[in-house]
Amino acid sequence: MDSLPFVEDVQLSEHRKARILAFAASARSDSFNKKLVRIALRGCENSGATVTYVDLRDYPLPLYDGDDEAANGLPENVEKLRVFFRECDGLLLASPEYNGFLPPLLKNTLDWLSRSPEAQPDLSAFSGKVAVIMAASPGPLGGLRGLRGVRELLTNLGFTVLPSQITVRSAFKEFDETGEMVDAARAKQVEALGAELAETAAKLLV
């Protein structure tokens, strides 16, 4: 008889890290969620995660319009990005509050990754995945407001949205020059809200 593999060989020929998507729901070049989302992702890299961040402004998409759909189909961009959301194990976002609300480009952006290109809903690039979800604001709330929409639509979605989140208030005096948090026991935090994603993303990967 055929002697079987070790259980520690199996587990370590079907390891693999974690993979996580980031990005900032902002096109603003200086955005402050932009400088927040990359030290969160420093937390993701050094618990072993693969990386990949995404601008944007770099996939500029149409309003949503059903007409344009049936006529014109998906604009390029569309599936570029669910290339990106498709391969990922979890998802890095942060968020700027618009009037208290969730920012129009994020809110688009999901609507046309909804859409198949048979012109129907289509969630398959957002199922089963997990999410941590973050804010920078001027104001005094940090974003908290639209954060609640956010996690909301992610979770409508198929995400689970991990209960823990940050918020950065008066971020104008949060950030210097290089983009670095001028208070390093608060970054130590938002990289620690990464790592925790990377960490839950590569447990659900056994």
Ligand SMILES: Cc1cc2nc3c(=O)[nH]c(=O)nc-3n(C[C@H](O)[C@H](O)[C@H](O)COP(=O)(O)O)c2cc1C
The other form holds:
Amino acid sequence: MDSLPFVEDVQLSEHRKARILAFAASARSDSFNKKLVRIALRGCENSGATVTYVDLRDYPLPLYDGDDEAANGLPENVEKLRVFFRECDGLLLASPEYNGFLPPLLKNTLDWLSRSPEAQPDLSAFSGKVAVIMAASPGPLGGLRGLRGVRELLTNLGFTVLPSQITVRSAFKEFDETGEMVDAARAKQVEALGAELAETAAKLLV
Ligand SMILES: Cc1cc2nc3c(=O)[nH]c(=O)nc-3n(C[C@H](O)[C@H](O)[C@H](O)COP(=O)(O)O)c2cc1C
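Provide the structure of the form predicted in complex with the ligand, given the form predicted on its own shown above.
Next comes the full complex, and the chain you just saw is listed first.
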């Protein structure tokens, strides 16, 4: 008699891969946070996720202004970025802190993305998705203070932000000229956090 596959095997093989969107809340070309997010993204990829990295420098947006929105609608870059958010299951974000709080680039980008073409609130690209947050900073706290606001903002938008997070202090000595972490064990921790996001997002796929 032919052996039948276990039901669990069939279900697993039918699961699609989790899709992870990653970006840093910094436009700076030599951004520590861009380096950090790319290392974590490798962990997502190694866990079988499909990954998309976005550089916000490629999607500049004006400062949100209700009159501008009423007169001109949403900037083209909002719709471009919205596609990335819609098509992801999980978000990987590394954000610097500015004066102990989240940077305006992150708030402004997410504010625009929370609006519909009809100038109404629209959180559908965010809700029900998981996120992991990280921070890197040349300072002694590694951007830890900013992550409190990042966590709250993402939660308000509908993300479930995983409890695990990573901060990298004294970032100027943590990355080499290729963007890798000097301490391989530390890089493994960052990759493991990316893997945790990918695995959690995969578990939530229906
Ligand atoms: C306006 C401003 C405020 C800053 N405030 C802080 C701060 O509160 N804590 C901190 O650790 N670094 C602070 N920094 C330094 C940033 O962490 C540093 O510029 C970092 O490299 C930015 O991240 P990036 O490398 O990803 O661009 C500040 C930088 C700017 C421009």
